[in-house]
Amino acid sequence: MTRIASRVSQLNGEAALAVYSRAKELERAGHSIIHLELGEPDFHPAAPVVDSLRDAVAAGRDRYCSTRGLPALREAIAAYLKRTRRLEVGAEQVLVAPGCKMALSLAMMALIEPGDEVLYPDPGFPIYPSFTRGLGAKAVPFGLEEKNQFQPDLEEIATKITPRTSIIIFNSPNNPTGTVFSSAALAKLAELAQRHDLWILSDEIYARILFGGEYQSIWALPGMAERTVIIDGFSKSFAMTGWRLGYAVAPAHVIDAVDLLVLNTFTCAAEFTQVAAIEALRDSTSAVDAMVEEYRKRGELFVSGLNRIPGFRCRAPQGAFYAWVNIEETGLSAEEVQKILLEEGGVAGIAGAAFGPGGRNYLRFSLVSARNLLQDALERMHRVSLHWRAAVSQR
């Protein structure tokens, strides 16, 4: 009998999109929804950008290319790198993937064997832990827990360390907390790297995105650039999610392992979106400030609202586009409090058990939309709070 492979079963989806396809029935039938369940910037990439990859396809730009990427694109990033993060890394250290989800595909599975076990953590991306298991590793959780400020606990981390992990994923700013990890927590992650001997695998697609301060990299701590993969793309700082590249950072012989996968997966990206990928790097309209900014206000409208609604309790982010919001006060499940606001509210999010059990008493929402909808859905949501408000007052 033909069978399907079981490391498929291995494998979860992303919640956000079951959202988002009943979200859009609603709207189907005739319902108005405002979307704040996808990670998706409501921005465009800015117009040289574009204008970039056009002059790209017509001048034939459209071929196969290296497949770690055009070497001026390479060579852009590690001076980005240096620009935005402080980062000393040569073009021979960067590998360019059609999207951030392949790049780190690629390096998880240069990376991890089966049996290995990995640490991310909860909650956390979904995709880590999922991946981690098709690859026929044990996925290990560390908790971000309100309590410590979304935080890592790295007393925990380190109790959970065996002779059998090989890795430490996070990412900073997290999804979906919006936390950015602390000086102190990337110095103790360094350490108990280095005394065990692990890898650190750094996501930084949102590290542009903050609301104060300057990005730390972990890459940048002493003996850390030697057993650190950092995975960042184009997504989110600069607004060109459909445009699918991303890139991985790594020691030359790691990207010489994952330069092996690709000639076996997808042979190279994309050659013009890489052209324009350059042009967007320059940011020569500083739209990624403009955009953080935009995202900065939008944050400080929505959570001074959430936290004036019955039953909610919301932290300010200090980075990417998100707001998690503790809903434990109303008494309802995450599941429920994310069902009502759909169906009877218009407001599309995502209850938090979708990124872990950890999130099991919060929503996710993301700051994707304009401020003017941002308020219409908070007036919505304060509408359909009567089903719980009862039982917060009795609180």
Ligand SMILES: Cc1ncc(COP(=O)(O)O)c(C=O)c1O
The other form holds:
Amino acid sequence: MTRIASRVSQLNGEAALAVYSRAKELERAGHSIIHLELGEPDFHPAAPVVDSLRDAVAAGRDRYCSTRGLPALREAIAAYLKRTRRLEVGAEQVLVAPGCKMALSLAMMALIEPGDEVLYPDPGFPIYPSFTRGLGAKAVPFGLEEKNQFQPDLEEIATKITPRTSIIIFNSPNNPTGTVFSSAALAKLAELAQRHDLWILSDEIYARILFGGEYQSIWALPGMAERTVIIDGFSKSFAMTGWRLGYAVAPAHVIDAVDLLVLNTFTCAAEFTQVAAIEALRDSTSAVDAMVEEYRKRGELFVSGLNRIPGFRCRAPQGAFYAWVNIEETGLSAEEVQKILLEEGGVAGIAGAAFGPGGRNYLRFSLVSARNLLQDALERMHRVSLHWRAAVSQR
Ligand SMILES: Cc1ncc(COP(=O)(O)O)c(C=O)c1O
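Rather than the form predicted alone that you just supplied, could I have the structure of the form predicted together with the ligand?
Then the entire complex follows, led off by the chain already shown.
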């Protein structure tokens, strides 16, 4: 009998891509669209990184290589984490994969048993619950609510831990809310993980995109290096989305397990992209700081503009590059607002339910278009807000 394995039916897609397809269709029909739906930087890698890739290919660095990643890159990642996050990590605790998603799914495959319970943020990155279910485990959401400034409620998490719970997954700064988990929240998460003998999967893909303060990783808290897996990579911080490069940082025995999964699947990440990634980490042109500064300016401009649109309410993000907008006051559903903005205003954003039921009354906009386009998007949104302005004034 030919059939598709049932685990596939447990997976979900990413709504951003559906909005993107519709936006592209409208563009082909002659409409002007401002794209704020995908989490893809509009920057490209710095020139020395591109040069390094070209040189690597010309020098024949296009062979199979180490399953764990080039030793020089793993050393460079360990040094980079020390420099930027004060983490004490050895190269033997690093494994390179084609993209953060691959590092994330390999780590989940290595740590999650069917029947386990996995705690994940709602709203959050939709792949966490999807892949959890695909592994035959139960995905258990914990809320990130506006009334708590989108910080996790540790009492809620504590009540949701059962003997079957094996992992808590989170990402800070959070996609989509832009929240950076507070030191107090991290300390309490660490305490819960130790008390109940849980793994922490800390997705730190936006760790460099911070608008104040120094990044704090849960790995650095006492007793946490032995039960934490960090996921990070080059897609967002170095604007290298299509290069497909990410990594996992974990205790050496976890890396050994993940290494076997690599050997059984993709063998290794491309050698030439890894060579260029070493140059990216060197960041000789300070491209990362310049990019983060631009995201900060975009965030200021866009969030203050959004708060002037009737029915919209938005907090300034502490990190990442998203605006997370409450649209409850419009009296419409987020899906209706998404549709009006796209079809009539030519502005593509995503209805928040794509990130879990907790996102029901929100829309996410990515700050990945230039400031003049963001300004234009605000004007368009203002114009189409006529649809719900009457409802707002009655509240
Ligand atoms: C929280 C989070 N984790 C992981 C990823 C995936 O990263 P990559 O493109 O490197 O696979 C994304 C991309 O949007 C993300 O937002």
